[in-house]
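What follows is a single chain, given as structure tokens, in the form predicted alone.
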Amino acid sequence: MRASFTLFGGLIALVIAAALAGLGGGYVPLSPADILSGLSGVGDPRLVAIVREVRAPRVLLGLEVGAALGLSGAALQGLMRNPLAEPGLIGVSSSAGLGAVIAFYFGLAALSPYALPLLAMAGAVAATLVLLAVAARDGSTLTLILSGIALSSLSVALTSLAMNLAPNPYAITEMLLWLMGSLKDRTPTDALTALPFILAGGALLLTAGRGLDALALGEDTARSLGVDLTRLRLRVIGGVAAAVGASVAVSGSIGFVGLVVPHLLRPLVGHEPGRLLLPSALGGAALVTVADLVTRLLPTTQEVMLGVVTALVGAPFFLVLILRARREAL
């Protein structure tokens, strides 16, 4: 109990630095009297407009968004009792994503501010179910890693036939925006409008922590222990999908968080599916939050997008999991 104490305000400090990070740091920096008096709205209007329109609805999306990969990511490995599972891994990032990209095409997206979420969110439940589908009847690494491409290749085609048959350029850009992640000018409207939704979809992933316990040891043994596997999937589902919709809607397709999260803190919560849940939540906050603020302090010409960090880290990481189950299995 202890140790679960510690870890919980090891991870909310890291959160709040992260975040406090992201306010301060930038072409301009500040300082924290400079991030107090922007919020509060007094002083300097440059830094109040600073600090209120463009870094904060950032830094709050990276804390929403991070905390829904990385939750979601949690979420389906013990579901699926795979460790390899993602959002972005197995295809429901790229799926969501396509939903968002139907609603820039037929231009859905201009008409009403909740067409993207829930096209995506509906992207994002078809690939879930096809996922659920696949895992069912043979739950094996490398069929389920084969299906994810599969699924990421049918909606990178289909995005990309979008794209090639886009009305106009302006549509074409915010597809490229979207499939490439960023939370680069982003308003206050965009964090609010995806945070009912992440809630929602974190809400229902939270409650399935004690049925995911009890599918760690087998489905025979969880039905014993009276957990209904039929209302356990679709619960988990249900909170992907709204959650990794939301996110992707807001801040475009930003990979592997879900996946390096979980395996990080794994060992520190005992291997335990439900007490990895909260954790991977504010790890992943914080990690979104800590990339997006590497993107703008890169010497760069133009900013970095998120999803070309988060990928180039997590990348490399997938493969080192890829070589220690290997070794394992040997």
The other form holds:
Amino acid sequence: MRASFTLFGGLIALVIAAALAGLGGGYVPLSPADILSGLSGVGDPRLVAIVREVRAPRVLLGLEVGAALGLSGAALQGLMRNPLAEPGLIGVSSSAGLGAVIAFYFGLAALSPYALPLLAMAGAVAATLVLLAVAARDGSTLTLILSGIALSSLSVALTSLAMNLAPNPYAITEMLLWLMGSLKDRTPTDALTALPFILAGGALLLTAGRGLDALALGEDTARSLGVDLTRLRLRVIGGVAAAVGASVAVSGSIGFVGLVVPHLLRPLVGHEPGRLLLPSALGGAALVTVADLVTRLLPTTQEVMLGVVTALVGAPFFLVLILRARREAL
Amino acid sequence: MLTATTLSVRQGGRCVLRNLAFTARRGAVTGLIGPNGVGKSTLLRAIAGLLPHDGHLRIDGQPLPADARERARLIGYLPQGHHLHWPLTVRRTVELGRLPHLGPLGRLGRADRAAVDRVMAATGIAPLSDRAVPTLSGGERARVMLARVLAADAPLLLADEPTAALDPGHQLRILALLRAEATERARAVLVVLHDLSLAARSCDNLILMLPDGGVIAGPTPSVLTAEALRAAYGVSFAVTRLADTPLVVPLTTAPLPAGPSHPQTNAGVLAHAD
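Return one more block: the form predicted in complex with its partner chain, after the form predicted alone shown previously.
So here's everything in the complex, that chain up top.
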């Protein structure tokens, strides 16, 4: 019990520190006093504009997107009893990405600011409906993973098709940049549009803990302990669709957060899938906020995209994880 | 007491168990024996509510509750193999057995902790409390899994080959534990066994499942006859005693009977692949 208090305290401190660093760091460095006066709206109007219009939405987005990705990763890993599961794996991220690309392709994104998030979420919902139909018919985890891979390949292919047939190079650039994932130039509206979906999805996922714990003993034993596996699956897949769909809608695809964060925190909670959920949300929030700060501080002419940074760090990590898992299996 | 009448189980459109009738008394250990593929595991899974069934299953005269959590408080099910997907500690693994009793917040109450303490002491795993289950030996792991299923305090206990892959000492210890749970806490214990001598010395009653779909059930000595075993396994047996211990020895093989067999369940295959 005491260990988990220490863990939560540490993670919350980390999230606050990351948020303050995110508000303070960047092209114009700000002191904590500057941040405070900027947030409260008194003092230099330029300062207020930087904090309120640029930094605060960006930090809020980083926190909510990171929490959604970390929590979704932990929940999916618990459901699939596989430390390599990730929101990208079951096709939700790439289907949301496809929805966004369609918005660009038909020029809808330019017509209305709501077209992009709505179509991205529609993509996530469509992928989820397919997965739910599959899960209702055959509950096995392997089926779920394989269907996810098929869905994800289909979305990627259709995304490529859209780029292939894109009306002009400018549209391709726009799609590509968006797919890379970034928190740059997001408005307060973006941050607030995604929030209710992420909160609702997160609430669904956080209540799945006990069922995920029981699944550690296998599907038969979990059922014999009174866990309704169909409902548990619906809960996790629905929660992931809402949280990740909304995240991708506002930030593009940011990979590997859902993989790395639960993996680092798992030993600290005794490997219990239920107890891993909330810490993973906090850890994800801190990680994405810090990674976004790094993209702003890197001395490059073009700002490096956040999705690129997480992939550069995450992909080698993924490889090491697979190799270690194989060694343990032998 | 568990009572089954006209029990049939269908799997993949095929009737794998037909019209079975048997009982498992409280306070007694009932052994479920029979050749591979005859449907012993299927039967246990059906009783545990993991497979749909036709006919009647009653516990102490009451039909099984439809609600899964309520049923989980009445029936403890220990599947084959001792698989655990995450390296949980021994204590946490045993605590999972209390799941059917927990409230909406999932917190362990005093009664839950007392039940966990009791079964950990009874199975002798209390000193291993903080160890991760994968670091344990096979015998220790078998006792942890047994403690997990005992923790629920269910009146009916189903155990699918709890002695598989254990040395003779551990086999006897596991069965002594099941025996103690049956007599001291008046539970009905239904256990699948392959070692017939072990079944002969540790079960009060036996249910012998035959390849033709029939069942021979009754007190252990009345079921373990050379004729019945030959009909079940297609092998001639010597049924004898050594000192005071019953001994069942297979002798010569006869041609394999062309009885129906059905595929092992996924759970069994996965457990062995591990």
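Because the structure is a prediction, the values reported are computed rather than measured. Throughout, rigid core stands for the largest set of C-alpha atoms superposing within 1.5 Å between the two forms. Residue numbers count along the first chain shown, from 1.
- Once the rigid core is used as the reference frame, the Cα position of E174 differs between these two forms by 2 Å or more.
- V248: CA moves less than 2 Å between these two forms after rigid-core fitting.
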